[in-house]
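Form predicted alone, single chain, as structure tokens, below.
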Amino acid sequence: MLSAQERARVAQVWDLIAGHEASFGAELLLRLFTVYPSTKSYFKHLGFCPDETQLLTHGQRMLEAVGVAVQHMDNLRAALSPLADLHAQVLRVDPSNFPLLIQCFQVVLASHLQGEFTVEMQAAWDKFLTGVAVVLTEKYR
């Protein structure tokens, strides 16, 4: 799926990542529910106006699960497996959401990497994250 390089860009920029997943998860969260709101019925969980707490803790475990994806690079399938289960059967979101979520995060990433988060790395980003929301798919047949 990914080159040397993509995967070495990937790694890179959760190297700095680490150690801001909250912070940059909740802000993933809260830029999702303000430019698709729809997507909010999927976190009901989080109530109707949810505070800082409940958005840092789910954004620290959402990124969590990217931080599993960036550490198997090699073998998503079998790493995001449960999470596949989770989203497909339990929770059945929408998969057209997934790329709704790629391009927020793309979003957030950019806003605070800056310059460090170049237009390679970028693609490299897109590539993966494309990867994984496809991974999560799959079990939706």
The other form holds:
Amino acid sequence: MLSAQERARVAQVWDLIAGHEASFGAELLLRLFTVYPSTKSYFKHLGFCPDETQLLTHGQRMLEAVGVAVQHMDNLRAALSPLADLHAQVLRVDPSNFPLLIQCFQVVLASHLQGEFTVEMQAAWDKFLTGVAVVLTEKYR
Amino acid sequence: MVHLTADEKAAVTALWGKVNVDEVGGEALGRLLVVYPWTQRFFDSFGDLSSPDAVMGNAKVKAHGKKVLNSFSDGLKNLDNLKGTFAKLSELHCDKLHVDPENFKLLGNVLVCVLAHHFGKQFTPQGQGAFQKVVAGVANALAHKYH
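Go ahead and give the structure of the form predicted together with the partner chain, now that the form predicted alone is out.
Shown next: the complete complex, the earlier chain at its head.
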């Protein structure tokens, strides 16, 4: 459960990302595929070397979903229910991949926000994204 | 053994040359203790860890972080023989310190975040890839002598 302070920090960081969902998302995916090549197995439709347009499009979609999660931190289950269904029935991404995505997310945040990315923000975002991952994999079985 | 391409080795060496090993160690350890508070279980004797500020300012955390990162630095000079380099430390962490090897992965990931925090855009996806390989290699080497 996120405390009020943690929610404020999550929202604070989101304010810095909002409006840049596509470029953040594209960089997130690029880092994920570069650092953890096995994750590309879930993105066959993007090919072995996804181009910038594909990364921007898919990246935007992912970050917009994160934005939905930020708006509904008090009720992630309801807000992310359709996505949870999608992940359980269609995508079936092995749960071990979510920490890899979270690591890359932290690196994107750290490298873009630098000084503004305090330890409290890192802690709040890690907790928040881990919570999102739990909800997305909850219906798997 | 860690398999880095020539480019990756160059990237790691170049970046590491600019790292203030003493400071980054304390920061990485501090962030580990704040972001994953259960890791504090190994540091009962460190005094005040009650808040992020207390942790990041704690002299023992800084000193220990410096020690850990200097060790890590040694690893970087011996990428072809990480298991040998960290054999004694591996035994120590298993037999005396009783540290779950999962913690080595957590610290490695936090260290990568600290590098991203310091280097910003210079910390490219390729650079991150190279460092994640290194921290994974060090984590494996430290777990190698567990029994």
